[in-house]
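We begin with a single chain expressed as structure tokens, specifically the form predicted alone.
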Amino acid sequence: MKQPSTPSYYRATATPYVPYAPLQGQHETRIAIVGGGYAGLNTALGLAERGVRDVVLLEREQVGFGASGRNGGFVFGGYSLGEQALLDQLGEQRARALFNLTTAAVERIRERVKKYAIDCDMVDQGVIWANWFRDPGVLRKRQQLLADHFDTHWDWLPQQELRERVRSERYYDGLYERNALHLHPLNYAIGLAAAAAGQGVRIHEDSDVWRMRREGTRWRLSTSQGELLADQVVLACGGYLAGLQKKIDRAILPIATYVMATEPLGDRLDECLQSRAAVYDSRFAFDYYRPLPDTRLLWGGRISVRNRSPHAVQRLLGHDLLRVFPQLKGVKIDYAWSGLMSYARHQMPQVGSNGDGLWWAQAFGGHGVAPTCAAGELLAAAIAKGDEGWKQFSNYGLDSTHRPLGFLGAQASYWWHQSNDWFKTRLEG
């Protein structure tokens, strides 16, 4: 495979917009949001939709710079913590309520894309969970669990039908989740920003908040060119730590994931996929991929405690691609990149407040597009109306990840699960 030429397909195909000016001078606002990814943007838009427009959003780089503009673009319900664990920890009623927040968020994303005419290549054709292993037990168990406890119904795809949709001998059978979609994640973020700005939210890019301190009953945020005095602050920085509150930063691990996009495949894409659904497989260390409008195949997978160069990403993922689609041997990889996601030890989002006008929303890694929308709605409702729905996440607090030892533990855990996947594959022959 030839080496990729530029780092990100999403950045190369981003919707052009006039950059938002850096914060300059002295300003005041009711609500300050730090972080221009999905969590911050959804909170800002949720506030604007509720009539709260005295909002300032500060982004260190550009809107969607972090994981929000680098991910696989899958939009579906649930969390990184599996449904069974959620059920065991919270009981059926609370687990179902949290799960339903994300399925409602999928619908809200559909509605917002249409309402605000966000040009993000949304493909509302569901997601396929393809079984890497012969044993159908894991799929059957999850299908039954979702139906019995979460009123969520995934369709069974027998091997022959799955292989008609996904032209690979690698898979055995699968499940089809209809209430799911995929999109261009960076253009979705750019569209959310435009929608919020159009309703009065003030957005400032290239505005790194280097200090935040309490001043009377308000918060003072300092950037290199300006200062902002705010009644309330939302920290939504994800894996790109702000360094403003140690307890909040220490509660997450920034973990890298890898993505690449092939050259336009033309008819060769039909040799791989006879479906517009996105696909991921049943291993812990799974591949995920989806067709793009220009007949490229976007491919992602693996996690690590460090970013890698585009060449290294292409080498690793290129090997994974050919295991599934050997018919693509020799295909050129035009783009390869990595980005940092935020993970908590408990594998759930951290959505909360200290009761002193400071809020946070983070740890959406691995399953973030719908949960960030849900979190933004919860925070917007809390700030605008005093709603206490955000307290549904009270079980999932700011547990320290004990960096740097936490990085070693996370990498060791990933390698252990990866080796289990390998061993099980070998046993099946």
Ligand SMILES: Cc1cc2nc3c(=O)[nH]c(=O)nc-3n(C[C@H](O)[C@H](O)[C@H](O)COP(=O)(O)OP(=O)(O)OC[C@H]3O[C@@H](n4cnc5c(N)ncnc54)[C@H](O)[C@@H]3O)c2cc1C
Given for the second form:
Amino acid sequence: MKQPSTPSYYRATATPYVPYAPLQGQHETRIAIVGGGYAGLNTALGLAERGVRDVVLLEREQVGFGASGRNGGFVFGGYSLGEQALLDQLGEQRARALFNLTTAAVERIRERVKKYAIDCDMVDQGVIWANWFRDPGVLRKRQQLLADHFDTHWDWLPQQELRERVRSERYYDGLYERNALHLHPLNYAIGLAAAAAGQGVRIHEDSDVWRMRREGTRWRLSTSQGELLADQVVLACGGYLAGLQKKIDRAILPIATYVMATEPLGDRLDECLQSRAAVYDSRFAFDYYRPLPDTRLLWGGRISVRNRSPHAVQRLLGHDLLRVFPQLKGVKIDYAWSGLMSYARHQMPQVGSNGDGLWWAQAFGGHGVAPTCAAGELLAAAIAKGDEGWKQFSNYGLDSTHRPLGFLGAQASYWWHQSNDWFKTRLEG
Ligand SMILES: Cc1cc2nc3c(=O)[nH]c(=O)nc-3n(C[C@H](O)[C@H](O)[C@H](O)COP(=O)(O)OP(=O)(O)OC[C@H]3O[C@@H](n4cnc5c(N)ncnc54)[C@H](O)[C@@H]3O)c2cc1C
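Now the other one: the form predicted together with the named molecule, given that the block above is the form predicted alone.
To see the whole picture, the full complex is given below, headed by that same chain.
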């Protein structure tokens, strides 16, 4: 396989736009948002849609520079924390309410893509959860749990039917989640930014906030070329750590994960996929992939506490790809990249406030496209109207992740689960 080029496939196919100018000079605003990923952009757009126009969003690099412009593009309900754990921790009513926020977010994403004509290759064809193991127990249990407690219905895919859609001998049966879609994540972020800017939000790229201080009842944010005085501040910096408030930064473990895109496959794509749904499998350390409009296969997987070079990503994921689709032997990988997710110890998003005009939305883990949209809505409703819906996340606070020790724990836990999957696979022969 030839060495992949940089940057990511998404950056190479990004919707062109005139860059937003850096913040320069002294400014004042009602609301400042730090971070131009989905969490920040959805909050900005939610505020604009509620008629709050005095909003400034500051992004260190470009909108969608972080996880939001690098991810797998799967849009589905739920959180990084599984549904059973959510139920155990919160009880039926609260767990269901939190889960429903994300399924409503999937619908909101559909609507916004249409309403703002966001050109992001949205494929509204659902997601397949393919069973890596012979034992159907885990799938049956989850299907039942979702139906009984979350009023969510995933269809059973017997092995034969799954293999008609996904041409791999690796899988047994599967589940099909209809209310799910996939899209070009960076172009979705660029579209959200354009929608917010079109309604008066002032966006500044290349504006790294390096200091944030309380000044009377307001907050003063400093960038290299400017200063902003704000009544309220939203920190939405994910795994790219703002470095502004210790307590908020320490609550996050940035974890790397990897993605690549093959060369255009032409008819060979049909030799792998007869469906246009996105696919992931039932292991803890699962593969995920989806077809792209130009017949490439986008492939992701693995997590680690360290970033890897595009070449190393290609080597790792290339091996995973051929295990599932040996028919793609010799295929060229055109792009490979990595991104940082933000994890909390409790594996749930942290959406909260200190009551002093400081808000945060972070820790969306590897399952953030819909939850960031939900969080943006909650924060926008809170700031614009005093709504208290964000308090539904109050169980999930800013517990310290104890970096750097926390990294060791996370890596060890990942290896532990990965080896369990490996043994289970070997046992099943
Ligand atoms: C490779 C990968 C694959 C994934 N796949 C999926 C998937 O298929 N489906 C799914 O639901 N989720 C997926 N996720 C998770 C999802 O992408 C994230 O949960 C989501 O994008 C988080 O958004 P965010 O706004 O919190 O953070 P980010 O998108 O990381 O944005 C944070 C932004 O803050 C900026 N910033 C940081 N500090 C400062 C500062 N001091 N001043 C100014 N700006 C600052 C950064 O530059 C960055 O742009 C994946 C993540 C990765 C990395």
